[in-house]
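Heads up, the chain below is alone and in the form predicted alone; it's given as structure tokens.
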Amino acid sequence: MLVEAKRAAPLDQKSLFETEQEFIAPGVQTIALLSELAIDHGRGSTLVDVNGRAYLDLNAGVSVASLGHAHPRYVRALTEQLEAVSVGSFTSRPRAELVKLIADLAPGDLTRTQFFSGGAEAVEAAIRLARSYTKRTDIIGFTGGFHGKTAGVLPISEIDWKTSVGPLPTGQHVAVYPDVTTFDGTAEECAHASLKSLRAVIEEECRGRPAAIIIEPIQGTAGNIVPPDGFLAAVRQMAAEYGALLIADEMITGFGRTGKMFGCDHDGVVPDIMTVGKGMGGGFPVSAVISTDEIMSAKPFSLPSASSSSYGGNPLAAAAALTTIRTIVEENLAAHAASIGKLLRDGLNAIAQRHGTIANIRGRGLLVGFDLVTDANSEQLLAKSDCVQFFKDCLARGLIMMCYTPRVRIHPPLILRADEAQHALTVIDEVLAQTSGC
């Protein structure tokens, strides 16, 4: 199905590749470190190196490309875009009619909407709002989150080298996630556990006192891990019970990757503050916090340049977001990844069925995971060299796949057709009758 690209003059990738590395800073993203890509374009959910080699992408810049790689509509609307106004925090027609949208698709009364550039910057932000409405400090986060790797979301997202940069900002705490592919019990219990957890680290670290409970509601970074149902409802209400607002960090599962609009949705629940970005830009750097009037109207976070940002909802920003989301609802794409993502799943329990090398197959619409584990009784995980060896036996087949660790992250672009999503299958299907190991 992947097609060799034809290109007049091939450029040398792997030279290109150790040139940038010669000024690069280190610290890049392991996927571009192991897979050695230099990219040339991307059409629909396939991307094209230097050398004219085609890849379906099933990363997506890590959930950014909601509509795939240069999209017609989305590349017109930043051209005519560009050829106006692209910077300026002035009313603009397209963050005008973003803002309308955002509040016609946020859940119960979330209608106010400030942008910002990045997803840490947006929950920095959302944090602030908290703490200006309720006049509290302390902020509880989970085990396995991820908010972002500044200086004030760092004591609530899980990285290991974090305790290593310096002295870490106070009043965050971490109750228990309830993964359910680690814990030794029924789903329910699971769930039981963690708002144990949840109600311990309320009343004995934050004194009963905390400003937010800040949640994910599937846990993208840790491995796309889904809790159990109902889950997200019961720390709603928790956090209802001690007068703390509970934000939804919404960053990947916003904007119909999970099949549904948000991720919340899932549990009928409706947050008190929601952060999102990621998928809302379809690769333009955007971010945003959405909150109802009464909780924005809060002081000092409403004071005029208190919570804006510089390049926060500029017009080339906001016609990105606006052409994104819009195309999102117009194509229906939340079902469509529900759909596809059911696709994948199904195909995965049955690759499951014939090797028993992967295991704890999870997710919802098209976030997706799975444990690449040494055999199906013991579902002990597998070795990091033998994931990295999985990794480029699958990129050597055209298959970009964040599966170098053995809990694999699959997210697509929204528009991953259902043929390519059984190309994907047959990929894993063969790599992992081939590879030594698994």
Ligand SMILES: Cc1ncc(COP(=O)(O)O)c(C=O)c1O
Contents of the next structure:
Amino acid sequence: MLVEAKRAAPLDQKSLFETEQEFIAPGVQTIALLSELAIDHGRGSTLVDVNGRAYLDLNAGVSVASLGHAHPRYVRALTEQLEAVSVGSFTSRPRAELVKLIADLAPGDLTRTQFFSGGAEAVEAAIRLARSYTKRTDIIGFTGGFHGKTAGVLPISEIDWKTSVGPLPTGQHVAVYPDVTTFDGTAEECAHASLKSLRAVIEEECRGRPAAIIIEPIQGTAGNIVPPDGFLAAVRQMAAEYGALLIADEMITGFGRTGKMFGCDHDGVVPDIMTVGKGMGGGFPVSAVISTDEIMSAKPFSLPSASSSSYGGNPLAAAAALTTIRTIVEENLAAHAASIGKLLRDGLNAIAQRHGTIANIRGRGLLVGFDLVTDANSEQLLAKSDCVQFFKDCLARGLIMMCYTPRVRIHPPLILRADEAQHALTVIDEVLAQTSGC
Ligand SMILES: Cc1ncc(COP(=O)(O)O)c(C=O)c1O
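Other form of same protein, the form predicted in complex with the named molecule, not the form predicted alone:
Time for the whole complex; same chain goes first.
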């Protein structure tokens, strides 16, 4: 009886959301809490709620749904794999093809891949690998960085509550990321100041012996912040100078998102280790650490069962990643992301000319950011409550976008069409025109 009652879930969006809220733990993503959406299905870059209302999705599950929703090729591949086999660590056809494909696409001689299920898990594994190889301990991240919420990455993730769940692991340090949009000076001076800070952390906090420097080629969670040209290359050089490995956390920037296959490619940088996830699996929880033969052979990381996990690279995960990456390559989605991203940035720049309440339009490919500001002259960031209103106004017009804080983040499916991008710009323009104080 009880089971029957629970099954008869109400279909109305509001009651479905409220029913779930009674039982789901607090702490769900802000975008889900603020929107109160209950999604019925998605197609392409469109999500449809249980009331039948359609939304253009510029969020894509925070850069996860690279092929959009229910891509026919993806659905077919996963269905076929489910009917074959989905669990286990034995060699499977999709995994064997996947590791070869990743080796072909990854820069330099990064030809070895190990799979995991989530981003933080992969970053923690990359840290374990760096320590296994260098026999050193210290890891350096950057201000504004985000690498997940597990203990092993909290010290290098900018999260305001992290000290409340301590003690946090030691041996992790933070240098200053070059955010040109907040720096008082030129891009060159900004990069220089960051490199100076990095060197000071290496010398003073790591006794000149860091195991690794970990960096996001574009900082996603901080607001899609693009470092000055040449900065990644300079960090690469400094890592080599001190015998540290460079870990590029390409969780968001990987696999076509920025208009090239990897974020590091924009600076011609080959990291020692790359962490990938999110868009690589098109929605299936799969992440990975990619490195060289030599580094991946380091013990204890390489010992039998030492780098493995329950779900990492299982046949279903492998089929999801294989299909997603193949589609990105075969449908030329990196180049598509570059051109639609430019359309979005050009449109946002034109809007900024008209309204002056958006500023610092930035990004690469379909990783786009801008700031909501009080006025063009001061460029002071808008109060959070006003941003939430902006988010709700966009949502009311059928646009889903991470714009409930002033540092707006846009990362739609890589298949976003030009007419859809244009529609998003029209909505943003209309909302800014209507909203006083925005
Ligand atoms: C660059 C980066 N690394 C790691 C993570 C953590 O990924 P997950 O949430 O899957 O643990 C994220 C998540 O947003 C990320 O943006």
